[in-house]
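First, one chain by itself in structure tokens, the form predicted alone.
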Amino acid sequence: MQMRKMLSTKNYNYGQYEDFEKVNGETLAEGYNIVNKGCLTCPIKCARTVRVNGEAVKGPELETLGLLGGGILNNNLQKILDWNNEIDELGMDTISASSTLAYAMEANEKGLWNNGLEFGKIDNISQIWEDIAHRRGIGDELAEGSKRLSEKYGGKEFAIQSKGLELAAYEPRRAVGQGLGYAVSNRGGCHLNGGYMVILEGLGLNTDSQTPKGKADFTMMFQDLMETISASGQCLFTSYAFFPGFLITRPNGGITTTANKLIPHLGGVIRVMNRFSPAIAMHLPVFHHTKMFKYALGMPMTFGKYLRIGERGYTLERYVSMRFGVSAKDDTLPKRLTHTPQDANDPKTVVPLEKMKKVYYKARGWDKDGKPTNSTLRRLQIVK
């Protein structure tokens, strides 16, 4: 993420930081890290073990290192791992404390709202989660998060949120694929719901990171695929196992440049096969979810029917949220990310949003208000 311009940095102003190898991965793996832990039988154990206070306690995920690391201007791990088990301990979510308070700094740095926070102090910071979590002083209004601090103080533009909820470490700007998710997920500004992405565009593979084609089709399918590895109770990380493992670990090699250059030219395909998905009856090499469903539950399942079983899901979804008064209006993100380059000298460094949302739509069979048509509705067996 640092080195393709994708790390969140000062609230979204930067998609690099330059202390970042004081908070990274490697650094809490060679100093901090004291043995993972996971699920039984999980060959990824993502779950990290430090010490806080002497004590062992759970380590901070990829989020809550680069959003309280750069995403402040923090170069102190101890306080991650400090802060991250305090947030845990008081029932708050790491992504949501941190980006409210990057906006909170931000609107300070700018005279929007005198309240005290700067980015890269942050000797004080424990005592603002006690607050926010207690509701006292400034922490009774930063536990409304950054849409209504915005909608008070104003800077909507640097308020770094869908549908309210703050989005994740992944600077869109560099992953635009990744950007549309955001936008059109059904949680809000959602990583995960918003399909993932990123790991095409440079997480996993490296295809190009700016181009809207074939971003929409394939962000269908990969929040199809992980709507229904959801629904069925499994890790969502176990989804990487949809890449061969040679993609990964030989990036530079023929096949893998061959598939980057590829993927883009194959949302039409892509197309084809999220609409037609009952007909792939089979099993796709790549993809173990379906034979595991069988092994477990006796339920006969192919690619074809676990993919349209997550659009069902997703669209269902969807349909609950109209009831609501969500429609494309709320499929948005913030200026700073639509408008603002990343990098001045390049125009393309923005996200393409309104373009990828017209293709997402007709994709899924959604009108041009982000609604879900009366026949996609009865396709999908949601309406009669």
The other form holds:
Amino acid sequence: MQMRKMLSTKNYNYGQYEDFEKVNGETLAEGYNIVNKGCLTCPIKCARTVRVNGEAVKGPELETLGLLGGGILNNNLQKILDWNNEIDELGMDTISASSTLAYAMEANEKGLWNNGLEFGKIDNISQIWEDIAHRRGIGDELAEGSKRLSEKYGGKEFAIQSKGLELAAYEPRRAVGQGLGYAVSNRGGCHLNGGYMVILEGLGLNTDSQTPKGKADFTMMFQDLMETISASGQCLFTSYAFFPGFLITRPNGGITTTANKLIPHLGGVIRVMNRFSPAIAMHLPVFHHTKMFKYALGMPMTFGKYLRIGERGYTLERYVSMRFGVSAKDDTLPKRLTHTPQDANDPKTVVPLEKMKKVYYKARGWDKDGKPTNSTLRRLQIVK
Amino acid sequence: MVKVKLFGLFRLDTGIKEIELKASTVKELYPLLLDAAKKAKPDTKVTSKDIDGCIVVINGVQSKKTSKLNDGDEIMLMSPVCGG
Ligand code: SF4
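Please move on to the form predicted together with its partner chain, as the form predicted alone is already shown.
Below is the whole assembly, all chains and molecules, this chain first.
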């Protein structure tokens, strides 16, 4: 992320943090991780166990490292471990808590809200988490989240949220498909419900991260696949296995380079696959989730059916949200991400959101206002 | 001399965070790195394939294994995948 300038730094002002090596995964593994833990038979074992106040507790995930590290200009890894544990114990979300804190720090820096919070000043942060949970003092205000705070104090352009949910640590001006996902996600600015296009745009593969081409159709497919993965109780992290190993282990190889170049041009193919998914009446050799589903439940399953279940779920959620007033006007990102280039010398380093949204609505069979059309609802058997 | 910073498997298995080496292209670094890994840990899990599979960054810019190196360059060899 650091290398690709997609590591949210100082409340998404920048995409690189000069002290990233003090708060990255390697430093965690070398100096702080006691053991990797996870579900019984999983070889990934995604959970970290670290020591806080002499006790072995759950360690931070990537988003937490990013947002409580470079996000607030903190290079003290032990502090992140402490805060991660405190926020967990208080039953709060580390992404929303840290991003709201970053908003408050910037609002203070800009003179909009005199709250005493400063980037890089980390002494009293533990008290802040307690105060948020118990709604005391400044914590009572921070508990409202960055959307409502920016409506009160100003600075909507740097309240890094969508539909009231704070974004994860991936800076979308360097992964514009991820930006589209954050904006249209049913859950708000969620990196997973958004479709996790960043996996193609830098984390796993290395496709052109600035082009809007092909991003809408891939976003729809990934959202729908992840919808079924989640709905069926499978683990989202295991969906990384979707990529044939050689694409990941040979990032500089000819096949990977060709795949990276090709992907933005595959939007049309993906559109047809999404639209006529039931016709894909087979398991794909690279996507094992459909077979797992079949063997575990005895339910006939194909890739196409799996995809269609996801599309139906995603659209149903949108249909319900629509009844609560959600429409295209809510599929937004803060202006910092859509109007202020991350690199002042490169106007392409913004999220071309409106352009991608149009294609996305069309791909989904939604109208210009982001509402599923009647024929889409009928096609998915949501209405008769 | 160039400075090579290491991440992922290489660093975690061998304990080498950074190393100074003499090479004129990235490709020339690979055998030297494998030697260094074996010297640091004779039964290292790192293979030439793992080194070849890293993403190469020279002075902050993503580069290729055929890229030329100049004295004083800083090279980062990053793991090919991350996320969460
Ligand atoms: S990757 Fe998924 S299945 Fe594996 S340990 Fe983590 S949560 Fe469990």
